[in-house]
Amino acid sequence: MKFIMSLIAAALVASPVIAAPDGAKLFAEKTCNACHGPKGDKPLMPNYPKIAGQNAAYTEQQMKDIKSGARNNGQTAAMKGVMHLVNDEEIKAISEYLVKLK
């Protein structure tokens, strides 16, 4: 039994820690900053939303809806072109990053 516990402990120590995606890094890498500004508060176009400080659940759902096509209007055209670049985990990380911005 002691041997098995030692193996389990060794496996836990040796296993790589899976880090959560970095929302700030993703915001820049996935080109969100190009349209919404480096800190999400200075959109490129006046009809693009300021997303800094926005409710995380709201932005997450908006991104998922645009990606799936559930939200489909003229305002979503630019977003549709990049939503294939992010998965659900990354969408969540970006949303959690945005809520922290002022």
Second form
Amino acid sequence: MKFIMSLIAAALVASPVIAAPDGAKLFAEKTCNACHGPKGDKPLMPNYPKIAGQNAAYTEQQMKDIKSGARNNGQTAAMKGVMHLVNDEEIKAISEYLVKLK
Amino acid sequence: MKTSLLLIGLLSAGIAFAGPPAPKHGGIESKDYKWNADEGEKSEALKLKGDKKRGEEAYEVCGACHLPSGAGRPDGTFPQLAGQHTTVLIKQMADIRAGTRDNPTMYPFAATLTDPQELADAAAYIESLCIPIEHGKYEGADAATQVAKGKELYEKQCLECHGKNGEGVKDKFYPVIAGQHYKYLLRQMTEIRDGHRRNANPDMVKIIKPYTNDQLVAISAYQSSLVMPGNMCKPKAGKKK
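Counterpart to the form predicted alone, namely the form predicted in complex with the partner chain:
Up next: the whole complex, starting with the chain shown before.
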């Protein structure tokens, strides 16, 4: 019981400082790598974008628009199938990871 | 060789080079639809002996979404594949590639398989994997009721083809459904009922047509509780619950 209490306490103390999601990890876990390449620079199909180094505000907006359906042209049908795997916070983290890639 | 095969494939399909979206081939919506017609690379791949070792390499790209274990995702985005019949795997991949099963996310991957041999290899490898014991199940508070209700419905009409333990029938292309994610099962059954799975078996469509959404929930809940003795992965030793 004591142990559980201290676990809860630890969790409460720790929760405000939980680190922002890890963009690199998300990029692989959420299947982005499958189509865009492990480093975002080798897309599976020639008409899929290279996204390494793309500016974060642009990537973030495109992901949100594809997810919401506001953007539904081009190859978005392929991308839309996986966009429910990420939330806004994760989209931001992935975007910030991508901008750092070359 | 790879390039020329790809080119031939693209030319014969009548589409421009590297031009997704996928080709659209007549499916269940067209009058002359013949389910599982004996044609194309599916038939070729089915005749070949798959090589597990080469299949493991071919599977690498699949693993990004379906995971190296083949387990897919409990949210139903990607199906559990491990232990699936090679016949089913080959047919579904060939159908996606030929445009009778619409799946824009999967299409480009199906398209990267170069020839029937690679299809047969990947399928042989996937079939040899053990079915993960932990997967997406129905998680509502009424799970026991749903599973019981689903069992009754399943035994009435589904069992005949999909088997007592969800083992399907390999040479009839009936899939293994034991170990499959609840949400995937529900999504596919709904799509088959509503005519969106264009490569569906018309016999299945006929049977599933009268079922309500609630009934499909119950059936999926039961199906995802099925286990196939002998095909499931062994629990990891020393793993704590």
